[in-house]
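Have a look below at one chain only, the form predicted alone, in structure tokens format.
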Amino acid sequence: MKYAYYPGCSLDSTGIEYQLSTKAVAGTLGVELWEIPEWNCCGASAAHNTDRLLSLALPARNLALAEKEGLDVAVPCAACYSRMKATEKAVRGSEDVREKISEIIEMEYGASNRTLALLDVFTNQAGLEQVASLATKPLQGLKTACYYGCLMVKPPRLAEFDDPEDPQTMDRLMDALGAEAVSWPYKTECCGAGFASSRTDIVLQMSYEVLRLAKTAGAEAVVTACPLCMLNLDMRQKEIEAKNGVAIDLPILYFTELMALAFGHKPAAIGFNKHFVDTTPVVRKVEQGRRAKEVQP
């Protein structure tokens, strides 16, 4: 399987991880991940705040240069994969967009491809069924909050991808690594990532309520597909407990990052040292599980 591959502007720097972690898998999985030539920001989250126009050219460009390739393209960002996908149905939707699109962006694009979630490329087209065969190192006794987000899977007009309000392909993914995925409320619900920088305390207060419901519900791990999620739930857990004085200490991880770790590549390879919230509690608790695993009669 070959995909374009937009890694967009996180994955380079604040989401290092998620790219350390997706390249690995990629290359278990032996899907071939062609990165975009020079691609460009695809505008989330301030341009369709501040230009319809810009907002669609932005994206539109990077899916025409895979356009031109014949190939699908895989976004792991969950933002950029919104904002894709919103270019995708408006040129899909109407010729007069086509054409001032193409026309600014100076090359011809008719959203003939698809724009596809990594989570749904390394789950549902590569199949669950090998992600478990190649799983040698299964997540024993793992238990994650699947944490979707809003961006992946709403407005489901826009995103095409699971069930808005109880998603369950991360949730398989968990069941196919050997992992539990516990229920929980929030697993859609916004952490905020909109108002990173002009209003902290809402995003504090939004990210506190992700985390303190997937604590209640047991998880050990919250599990993500998105820069910007990680980024609040990760780099703010430290503010968030003491804006609210509690001890949450849980560390939050791409799905890549925990798909790698069962396929056997080792934790600082893949990022697991990058995180602000201490990882090392996940890798000790799976390799105690798979211990006790090995000992059973």
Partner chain sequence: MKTIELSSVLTAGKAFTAKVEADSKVNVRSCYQCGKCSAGCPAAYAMDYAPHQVIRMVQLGLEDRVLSSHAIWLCASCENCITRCPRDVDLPALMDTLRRAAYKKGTVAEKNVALFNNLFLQSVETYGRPHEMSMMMRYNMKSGQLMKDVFRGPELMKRGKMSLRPEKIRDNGAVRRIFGRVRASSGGEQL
Contents of the next structure:
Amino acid sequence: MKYAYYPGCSLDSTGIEYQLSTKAVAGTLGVELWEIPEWNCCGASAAHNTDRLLSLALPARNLALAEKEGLDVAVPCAACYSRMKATEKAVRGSEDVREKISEIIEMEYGASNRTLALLDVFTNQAGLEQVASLATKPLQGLKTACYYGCLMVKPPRLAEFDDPEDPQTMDRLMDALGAEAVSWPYKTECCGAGFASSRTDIVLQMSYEVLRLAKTAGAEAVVTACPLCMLNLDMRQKEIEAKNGVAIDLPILYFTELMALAFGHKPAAIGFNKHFVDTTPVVRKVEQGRRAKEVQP
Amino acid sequence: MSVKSSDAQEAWEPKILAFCCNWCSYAGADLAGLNRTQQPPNVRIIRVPCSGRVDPQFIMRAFQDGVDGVLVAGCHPGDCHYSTGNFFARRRFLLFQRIFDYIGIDPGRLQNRWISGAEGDKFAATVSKVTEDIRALGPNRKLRDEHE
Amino acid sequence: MKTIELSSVLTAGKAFTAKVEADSKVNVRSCYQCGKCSAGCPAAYAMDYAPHQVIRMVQLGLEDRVLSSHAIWLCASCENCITRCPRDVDLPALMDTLRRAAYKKGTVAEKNVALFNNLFLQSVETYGRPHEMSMMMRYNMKSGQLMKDVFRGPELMKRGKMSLRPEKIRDNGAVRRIFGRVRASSGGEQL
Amino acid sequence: MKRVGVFVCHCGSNIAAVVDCERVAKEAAKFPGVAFSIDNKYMCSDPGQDLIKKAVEEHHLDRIVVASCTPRMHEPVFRRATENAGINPYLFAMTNIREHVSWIHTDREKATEKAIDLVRMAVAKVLHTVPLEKSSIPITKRALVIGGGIAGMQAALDIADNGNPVVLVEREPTIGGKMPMLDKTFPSLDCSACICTPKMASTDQHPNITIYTHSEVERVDGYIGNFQVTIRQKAKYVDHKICTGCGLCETKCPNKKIPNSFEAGMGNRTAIYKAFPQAVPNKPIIDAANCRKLTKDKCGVCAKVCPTGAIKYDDQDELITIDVGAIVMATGYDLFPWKEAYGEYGYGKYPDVITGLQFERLVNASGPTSGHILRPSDGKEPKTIVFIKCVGSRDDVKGKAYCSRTCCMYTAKHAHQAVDKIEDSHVIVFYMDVRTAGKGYEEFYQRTVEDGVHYVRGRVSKIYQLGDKLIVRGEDTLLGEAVQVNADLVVLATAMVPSAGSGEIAHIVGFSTDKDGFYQEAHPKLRPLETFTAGVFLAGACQGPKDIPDTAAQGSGAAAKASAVLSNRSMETDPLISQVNDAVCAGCGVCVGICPYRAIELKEITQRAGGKTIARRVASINSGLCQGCGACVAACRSGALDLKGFTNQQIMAEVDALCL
Amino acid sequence: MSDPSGEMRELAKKLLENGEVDRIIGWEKGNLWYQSPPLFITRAEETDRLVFDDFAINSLVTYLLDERDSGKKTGIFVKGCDSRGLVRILQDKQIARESVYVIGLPCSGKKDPRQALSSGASESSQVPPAAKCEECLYPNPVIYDVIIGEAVEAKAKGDRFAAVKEIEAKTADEKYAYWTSQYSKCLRCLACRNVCPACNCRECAFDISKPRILAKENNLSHNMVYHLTRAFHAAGRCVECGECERVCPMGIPIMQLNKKIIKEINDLFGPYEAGVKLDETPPPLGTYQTSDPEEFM
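Right, the form predicted alone is done; let's see the coordinates for the form predicted together with the partner chain.
Once more the chain from above appears, this time first in line as the rest of the complex follows.
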């Protein structure tokens, strides 16, 4: 399996763990990720807030580069994924849009290739049986709250691969990795990423709700597929705790980190040490569980 | 099938044929009468059960015979007495009008309207409008069977 | 509160409603104001008008009021509303259109959101990708919150999550030309 | 030689004031084929009609044209006059010089010219007219009613009271439909079962009604007056002729945990069961899929305990064929399957989010909780109850675009019952609009508000479980603020949809459904109880969402329609219908799909061709079904089809006459 | 293209010998090098006369109508265009599918004998491909029992409605003048009707006397009505085989009207290709959508 890979801006910076673990998982699964050379930023909400054409043209350039290679595109970041899907649909839906965009990006782009969320690629496309069979160090019933965030599955006419209200892809993945996915109601609510810099107050409130409900549901860790969610839930967790006068202490991990961990990669090599909230309780729980099992039989 | 070629001498008045379905448009024409809504005297109505009954053949024949315009009127879509007749008519005449246009007959000479039994005023207004349109287009020579 | 004299408001606002509908491809008349969008909106609590009221303002053509509202800038584009809307009214798309219209009109109520967007896009135009460090510094300066998030920098750098030097794509001319051509076009609303 | 008589009416001064009727008559006399022409003050009066008779005798006329008022009014009068004069009533044409001439024009010259044109056209048409005869088709004096809910029972009773036998077919093991499941009915709050079960009993006992329960209609052939119906009586495994309905088998059946659909999943039943104690027939059947004897050949307890030996494990489905003259469709409704659509309400994973129908069983004294409102999860009495309206209704995206019409009222009823039964309760209704169009309905709703029910205008966006509470997040759109309720029970007013399988049965009987799958009435205003298929009538919610009074009214209405069909031994059909020229018809079948009445089929004919006999298929018109719209005629390329009374030749003649 | 004649003959021979068909319709070499007229054979020994060369341009399918009541089974050779005509005849229920054995011949284009004659060519290679073949969309048979030869790629190039658009651009009077110049040439020889697979009625409307659609005399008005009526009867049913135009002795561009109707049907009621799928729903004028364009309010 070969995919064009669009890491997006976060994966080289704030989402470095996502990058490290993605590459580790791809290696184990035998998924070849061809990084789109000289890819550019998708423009994110700044672009679609400002100019419709720009919001389509920026992602289109990347997609066109992949289309030239005849490759589907795997996108880790939920926000980038959403922008790329929007572009793909707009171009597919209208000849006028296709022509205009091709003209602006100086390349033919016909949307003949598909944009896939990395989560989709590593689960549905790769096959969960294969994932389960490679999980040689299962996660010992680690209680996880799978947090899909807003853009991975919404709106359904764009996202297309899972249910917008009660998605299951990551939950099934946790099951395959030997972890437990708790049932909780805020799987697809928003953390407020768009306002990370401009209206931090709103972000703190929205992210607090997410963390509170994950905690109430008994989660020991929150699993995410979005670097923006990670930033808010992880980096700002202390601030949230302080503001609301509560202790949360919830490690936030990318689904790829847990996959890599279960595949036997070293925690440090896949970015466990790069989080703001201490992730060692997760590693410890998994290791203790394994040792206990080894002793028992 | 021949044409009385008298219109040259007299002051020309448009001659217009209307096909009206019995249940809506013909009733609309009746209502216009009941209300004494005045109309130009240029339109002659042929009553048919349904706009779906109107064969384009009739229309071609009318132009051959020398009418200057044709109006086909039926129930509003969804209100057809026979439920679906006007939907077939709509397809038929959407297409036929375009064919007329294509061979060079002004599409204004063949008009279609949905007029319900309650729309007496609309019927009268349509007759006035169609008459005006056709008067503006002048006598029709196209498709006309001048021989005999 | 002032009484709205509807007949003149509706006359004045007709063109605005039509323009917004055309640009966003959202039929605002579909909305029957059930409020499900507002009920599910995670940011509504911070807005001056609830999301369904934003639609209401567009329905009535209250151009000045809606374009100077904070609400349109506080939409997080999380797509909750459209996912649940019983009438398929694409509120996120409508919000986008209203934001762009507010830009054009110069009635942006949430200056910092707009400022951030601008700086972000400038960064993308310059480097092909945004450079967080320089962007944040300029943002703090321009928004007058010099110390905002300033403690984050070292922490992020320590974790290898932020670099001092911008990452620049080699063929950045391509991205610059995209910006150039977009500026030359009319914004693509009509597409 | 054809001899046409033309009669020009003055209509007092109605026509004559503008049209020179005398001149019209004079001009008409010159038209080819016209043997006699005259004008008269009032053609529709007795002297006017006598004039026709006299003229026919004196001038040996064989065709009549009357120029007067609209044929939509007096065509039948003059047809009769023509007939009285000894001429076939269809050798007659009428033209309208009043509504279409004198009343809308003032220019006497132009009006008179137009009248002359119209008369010329009518004469041209009548010259191409042939005598037509009404035909008659026999009527089987028996009706079929499909569906035994309140609509079906009402229809069956009314037809039966009219003196005609009725066969009532019900898919479930009991008649009654949804109504016996309900607790109270709005707005009077009388006990639903108390008014429904007597109706079931009367239906059962009526000498003219034969009931087939646990049965389905499998095939319908024929047409109005002459339907042949095949009914599949599904195996009951209990011989109802011997069974006394003592109920011993039910108490002994070991398989007791089967969800009872009559309880809307809120209670259980056994494998041999009656849906509820007052079921009609009041005898059990065995649910084969859940019977240990029938699935695993074990158990057999019911046969052992049955005092009359009525258990028949080897029972088979049976096919019954009957002839009927009319059919009433009363297949009712189901609730919108909200669990498949509404993720924001939990996709059905929260046990305390229930439907209105489930709530009916909870408040019903004969229901699983003996009428105590107890929530399903833990059997506790809920203190805070939220009702959400329009779940699946008025939602084009996840549900249906339409309003289900009954929910506003039953929710008001439920809310009232909740405040009434539970002390210190909070009852909150989320609504978009309150629609109370019905006698006493608005008053009832107002009373509910007085009772202390809180109405909040807004849709609920999300429900989730937190501890033992359901967090309900909505918007008070009147306040412009978000509201949250920590509820104990949530009741959804789910949309009404056509009952499962209603599309299939419509196909079997042969009529169409609308975009939502409800049965399509022949006309939304004027023929709401009829389908496009003659002899098939509609009653109740199968045609669209309806409450009980409307349903009962439609049941009676459809019964009246069906009874009218059955009231005669035979029925006359209008001769102005399509006909096929077999020699020309190529049998391409394009007309078959165009006919809205399914009146055309391809039949095989034999003919001589090229010296030998060949068999081929041509279109054939069923005169019982054809309504004479002529859509098939306009679609027929070869001209093999024609519409009697409006033939191609007649219309062409009218067109030609206009320009002569 | 390799010459399939050998295979054709062998198959035809076998079909006649084992009684699978009662007769075969194909092409034979005519007296002149640019003629390949239809061949009707009933005996195995005649099969050697079969050819499929550059001039096998005639569609043979309307010959099936002559035998529609005979109860005999015919083996027939069809090119892509012919096969759509066959579908037309089958959909119109004029013959039963079982009464034909269809032998498909992929076709990369044929030549027009009349062009051969007028161009003064002395051999096939000097004759340009027939006009109708240049616009061919279906070079491969859409229905067949057996196919001889390799599938051919459609070579349709340019805009299939170019000629139509040219006429559309004219003013009303120019259009009428154009059509007047064309239709006044018409001899009413009815060749176009007789060759048309959509004109498969047993009795043609033009031949019926009550009412008579056309006067016997030949004048412009009646010629126009003839052509408009015929085109309208074929509306939504025309399979674009182009035979009408090919056989017209006066060179009237008959397809320009048929194509106009196809174009309008596509625009008004959605894309539709007549005679491509045997089991499709009624042709466009035999059905409707409540959502059809509304211009008559």
